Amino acid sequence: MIDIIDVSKKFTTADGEVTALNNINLHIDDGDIFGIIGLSGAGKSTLLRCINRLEDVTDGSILINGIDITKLNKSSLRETRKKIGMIFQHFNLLMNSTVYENIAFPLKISSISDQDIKKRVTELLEVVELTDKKDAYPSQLSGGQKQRVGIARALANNPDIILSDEATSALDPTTTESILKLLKNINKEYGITIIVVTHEMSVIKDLCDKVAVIENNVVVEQGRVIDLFSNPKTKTSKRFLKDTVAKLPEGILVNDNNPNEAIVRVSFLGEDANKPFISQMVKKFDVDANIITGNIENIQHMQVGSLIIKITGSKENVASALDYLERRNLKIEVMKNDNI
């Protein structure tokens, strides 16, 4: 269990003091795959580096299983870090060492016997499906294979936590999919808590259970991934979800002053995706409904989607139809020309 409490981080530069993190509060349960998403410069990588104290916080506390790592001495911190694996965007492999030697490196510096190192590395090569590459050098590997070596190295000391810093951003979509599948399998098989920093919403959707959105060094939204996709609350979340949340096509304008017409975004979750709420609304209130656009995705085995609908009829019937949709526990947003 990880508790990040009132964490701030400031850097001193030639131009003065810069705030990288501002009063961050997060709770991450054991076994979670927790995503941290934000634009470049938002502070997400700095937060990740604070969790294993590659960066020291300016204020606040970071508790891992009840122990405040911000207060550990060097010796205790070294022991704690053995249980925190790290996966990097650009792999950070030893280019003059073989795959076997790269994976063995953290075990050697932990004074593990050669026999135990051989056993552990052999196990990990099987986990990441690189048994046939154990004697290869990084220059002989593809990007996906390099990241698999990085994942195996992060697993070497049987960590409780893995920190992943943009681990797929240098990979093509097919390779990214295979790496995300590997991380999900590792989480399921070993119960390791995985914290993923990314600027790709597809990674959050395909991998994570929960997510925090960081904007300008502040957490602006956090919760279950399914809730973020079905009901994004902040402009930052909506920006990341612009390809998922239905939006008005270019050229279609909303007549805000026409009481006989409403263009609404209807968001739904789970079983609501299969309910005939539009046809029932049309029959019940004598209105016409035209579906302008829509999108449905399957996230964590649950359907999440949104439709943009133009409803026309008498003023009273249009108002009653909107009220009906809201009473069906659907999220209704009356569109304006400045909506995304």
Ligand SMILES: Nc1ncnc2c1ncn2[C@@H]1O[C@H](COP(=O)(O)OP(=O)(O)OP(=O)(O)O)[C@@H](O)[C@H]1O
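None of these values were measured; they are calculated from a predicted model. In this text, rigid core is short for the largest set of C-alphas that superpose within 1.5 Å between two forms. Residue numbers count along the first chain shown, from 1. Compared with the form predicted together with the ligand:
When the rigid core is held fixed, the Cα atom of L39 travels less than 2 angstroms between the two forms. Relative to the superposed core, V213 shifts its CA atom by less than 2 Å between the two forms. With the core held fixed, A20 shows a CA shift below 2 Å between the two forms.
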Second form
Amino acid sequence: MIDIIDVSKKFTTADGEVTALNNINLHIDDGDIFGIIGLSGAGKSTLLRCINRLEDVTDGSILINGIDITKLNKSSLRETRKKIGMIFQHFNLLMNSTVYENIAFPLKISSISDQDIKKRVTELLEVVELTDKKDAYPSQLSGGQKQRVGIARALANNPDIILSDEATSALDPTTTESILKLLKNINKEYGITIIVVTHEMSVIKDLCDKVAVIENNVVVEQGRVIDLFSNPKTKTSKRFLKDTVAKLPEGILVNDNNPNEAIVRVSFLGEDANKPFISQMVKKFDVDANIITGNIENIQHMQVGSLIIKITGSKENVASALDYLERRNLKIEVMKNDNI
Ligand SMILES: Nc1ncnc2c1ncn2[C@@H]1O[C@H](COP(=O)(O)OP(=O)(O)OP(=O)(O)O)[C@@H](O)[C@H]1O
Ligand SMILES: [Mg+2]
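Other form of same protein, the form predicted together with the ligand, not the form predicted on its own:
To see the whole picture, the full complex is given below, headed by that same chain.
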């Protein structure tokens, strides 16, 4: 369990003081895959670096299983850090060492016997599917393979927590997918808590259970990923979700003065997605409904999405159909020329 309590971080620079984190409060449960998303400069990396004390907080405390790591002395901190693995956007591998040596590195500094190191590295090479590359150097690997080495190295000391700072930002979409799958498996198999910093909503959607949105160094929204997707509250999350909301294609005009037609955006979550609300509406109110466009995503086995529908019929029937939709557990927006 990680509790981040009233954490602030200020840097002193030649140009004065820079606030990187402003009174951050987060609770992360054991076994969570917890996402932190925000725009560049929001403070994501700084927050992650405070969790393993690569940075010291200016104010507040960070409790890991009840122990305030901001107060640990050097030797206790060294022990705690062994239980926190970290992976990076640019992998941070030792370029003059082989894959095997890179993974063995954190074990060597933990003064573990050569025999035990060999056993552990062999296991880890299997976990990340790089057994055949054990003698290769990082320069001979693809980006995805390098990140697999980074992940194996982070796992070496059997951590309880993995911190991931933009681990897939330098990778193509297919490689990203395979790395996210690996992280998901690691979380499931070993119960490791994973904190994922990213600026990509797709990473949050595909990997995380919970999410915090950071805007201007403050947490502005946090909760279940599914709730964020179905009901984003802040400017930042709406901006990140922009591409997942169905938009009216260019060339389709909304005539919001014509009572015989209405164009509506229907957003839904979970089981609503499977209810035949359109066909029921058509039958009940003798209207026509054309689906103009739509976008449905699967998030943690739930469907979240939106459809844009054009409803046509008599003035009364169109009004009744809209009323019917509004009374269901669906979010309805009647599109006007100003909300396209
Ligand atoms: N060592 C430092 N010295 C001075 N200012 C810093 C330092 N590290 C970070 N900052 C400042 O703190 C703020 C937050 O930076 P941080 O790197 O945490 O952002 P981020 O959300 O990770 O951004 P990005 O998405 O670009 O990686 C920024 O204004 C940054 O300039
Ligand atoms: Mg960063």
